[in-house]
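Next up is one chain by itself, shown in structure tokens, the form predicted on its own.
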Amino acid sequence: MRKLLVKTAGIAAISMAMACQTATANEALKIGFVGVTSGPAAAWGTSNVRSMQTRADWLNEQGGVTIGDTTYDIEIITFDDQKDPKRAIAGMEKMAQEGIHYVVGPNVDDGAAAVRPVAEKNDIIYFPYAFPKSLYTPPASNAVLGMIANYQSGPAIYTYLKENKGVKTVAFVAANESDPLSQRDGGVAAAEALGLKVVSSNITYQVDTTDFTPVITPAIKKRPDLLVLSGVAPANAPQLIRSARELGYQGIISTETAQDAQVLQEGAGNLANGFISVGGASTPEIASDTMREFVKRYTEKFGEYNDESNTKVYALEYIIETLKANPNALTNVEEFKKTIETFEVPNPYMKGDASLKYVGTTSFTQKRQLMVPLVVNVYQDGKFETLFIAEVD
């Protein structure tokens, strides 16, 4: 009789601890990726996924998230779209499934452009690293850009080039897909506008290409002194390099798109110095403590870190600290969209007095876009080094 009360007191006290741990845990709030994480573009996505574990195991770490009178722990939800529009689909449409109503990604443009049916039909607000201006102006609403575009960072690097190193010609090279063909068009445009010469703009190549040499040298007979690699993948951006470089181009080589000096590293070495590209949105010079223990737990998690990542930080934060602000927008995505018109909070990942808040009005007529630095960068023996700073309104 002794064992068996011992035992159903035993059993009572786990009970009631486990009722206790029921009742303290928190809730669980779902904030989903659909985006490239496989394949040439995969640094882009993995860049995003593995900013927001990070970031939300740090929050979790910390107790959670309290919105209004609850408090939640975030879970993050991925679906790999292999930049694939009609996989993005169908991780939209997973997302919609469970209940998710905030989505970052996808990362490129037709992804991005073929989601917006799901998104706006299942009441999801979208932050897609894709530059179609038609996603962010009236009537779109559903999709916020998360990062800076090409038609902002193009004019910001011309601009540069031409005032500190003499640029008078320009040559552009493109894989014949929608995204960079659509870069491509724009960088053209931007060009010419500030009144750069552009001796070639029609040289296209196919993702799967392996020798690069015939593709590049028709630009590299045209002797620009700057040859932009538009919306060049990771994965083929050394390859470019390299095959320009072996056939004697000394000239600039610079992209509109995020780049990973590991990769560069790896596939082109010493060719790829002076190899100009936007950055992650934080430089030594302005990284706060937080970001830099960002940096610090991103790497322990994941044994290396993604420059990208100092960009694709942001989202998760902006998503947490906008229904905060407004905890009516957890499930209304309406409250979301008129907190950003008024929301501005410091920013953690910056030192000094910046803020984060929605812009996008010069470009879009309304806030659809997050406010993140326009770092640009030049590789150089391995790693980034900052060129400029600028910002976007």
Second form
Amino acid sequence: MRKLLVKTAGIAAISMAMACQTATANEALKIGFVGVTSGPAAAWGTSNVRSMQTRADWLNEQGGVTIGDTTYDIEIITFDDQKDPKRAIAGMEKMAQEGIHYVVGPNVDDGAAAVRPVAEKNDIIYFPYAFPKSLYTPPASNAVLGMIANYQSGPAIYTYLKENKGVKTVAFVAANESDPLSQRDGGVAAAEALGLKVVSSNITYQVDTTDFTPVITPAIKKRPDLLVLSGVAPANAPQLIRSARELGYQGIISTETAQDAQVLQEGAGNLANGFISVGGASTPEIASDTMREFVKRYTEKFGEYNDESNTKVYALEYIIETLKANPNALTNVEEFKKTIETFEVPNPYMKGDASLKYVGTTSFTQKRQLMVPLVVNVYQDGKFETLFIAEVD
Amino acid sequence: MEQILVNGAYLGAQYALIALGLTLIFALMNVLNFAHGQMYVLGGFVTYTIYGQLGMPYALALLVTAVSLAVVGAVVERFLFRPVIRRSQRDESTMLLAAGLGFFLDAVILLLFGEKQRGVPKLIDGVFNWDFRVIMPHDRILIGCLAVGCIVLFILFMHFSKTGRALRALAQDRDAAQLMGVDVDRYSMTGFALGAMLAGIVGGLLVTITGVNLGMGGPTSTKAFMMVMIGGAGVIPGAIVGGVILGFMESILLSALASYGDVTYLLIFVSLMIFLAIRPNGLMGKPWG
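Give me the form predicted in complex with the partner chain now, not the form predicted on its own.
Every chain and every other molecule in the complex is listed next, the one we just looked at coming first.
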């Protein structure tokens, strides 16, 4: 009898605990991430994942996100594709198996191209940080570019340097991989279109190179006004800059990819001063209180901040806000695509009356790009300073 | 041309040091240590933590790195390779074990040190500039000299110390060495620890120049295997020669073929295949001695 009483009390306690949990916990809305979080380009994907996790925790702490009549807790499901297209496909298939319809990533061109069939077959809208136009141009319709493309930022940077720094000659150095090579080709075309003289564009290096001095020596011998490190991975940038400066190069060094100030500081120190890169989509001048709070939470959670997360914070925000605008899109990505056309809500991360809206009509003939500001930074003494801000469609 | 030769000499010195540890372990135990690159990376991260993060003197950081990696090597030999070699009838078992160890170390490094590229402050500032014909930063000259110094010390140790002689005897003929009273287990562990220590030291040296990240392990192992194959597997001078040859080939071809894109390693691999078809045992043939 006593045993029976104990058992009954135990079962009752467990049931009550479960009931309480059910009453307080929201349904989970899973958002995926497939991208690179290890190896030389890890900083790109890591800033995605950490931005998503920081924002998700923040929203969940506030009681979740109400879409239609239901309140959800945001759950971020991550997959490290190690910058390998085969793994990116496996990652996207995993997302499909989990029933996820919205995935951030991949971070590089070949990975983003590789997952396209899987995403389209499984009704997944994905937000790559990769630049092939074919992903965003009809008949493709499931990919939405999460940042500014190099063919949008490159001309803006070269024009600025030509007009303000008197740049006349330019040399390009790129890793022997599809992303950097395509970015180099785009950069060469943009530079030539602006009337700059391209003195070197054939120098490439193995992505696993550890000593860049022999690689970069031929480019330095051409003494260009501007040395462009096309598509350079955050791990390689400080070494290339260091080698170039140590070889006596005194011109301007730039890239159209985002970089990590701490990695530059540790790897190149003051030799990286003056290095120009595309920055995160925020600056002290345009950051709202929400952006500052985001940066604070991110830094507290991970112990450091990556400027690129100013851009990476946007994808999750766009997904959630678009789903709020049309709850039917939770399970039907065609509804999401319809909503893209007219979607516009206030941008919480910028001061003033900026808005979140989809753009890209000029580049892709359809709205398949997140509207984020183009911020071009210059590295100086351990941190990025804003060089100029622009807007692209 | 002078710059290319200096670049080659610097690369050759660091490559030779990387290859030494790998070939030592192969000579002693017939184990292809696929985790050699990961040990190099671990050494880089230990130095980064002590010198870069904790701000302690670089010499101390390098010493702690050497000791840490020697301990890792000894533990790996004692508790992983020794039992497998003793029980397994097939050589592939140790290869699989080494590959598995590489993945395991990758995971441990990711957990302990994160995924990002890390670097440390320059050891010394300044650049040697000979009329723009040869430009060499002072810290590279220092690291190059330290690498050469380590190689010389290692050779002296192997030739003139009792442990070195025992290791050489073990590499020549394991059974004969045992019959002559060499404690095979003890010296196998010592040799593995020494190999891992060399990988750690080179990681600790190069973190000051190239930085370190998680992804460096695999490519480093691949290059080390190439050097060992060029020089002759298990032959200590062969590893040095292989490292120097690879360093000079890389430097010369990167410069000479710069306008043709990234064909340097394509040519190096093709040359290696042709070379191995002609001399399958490498330049210096059979193991040690």
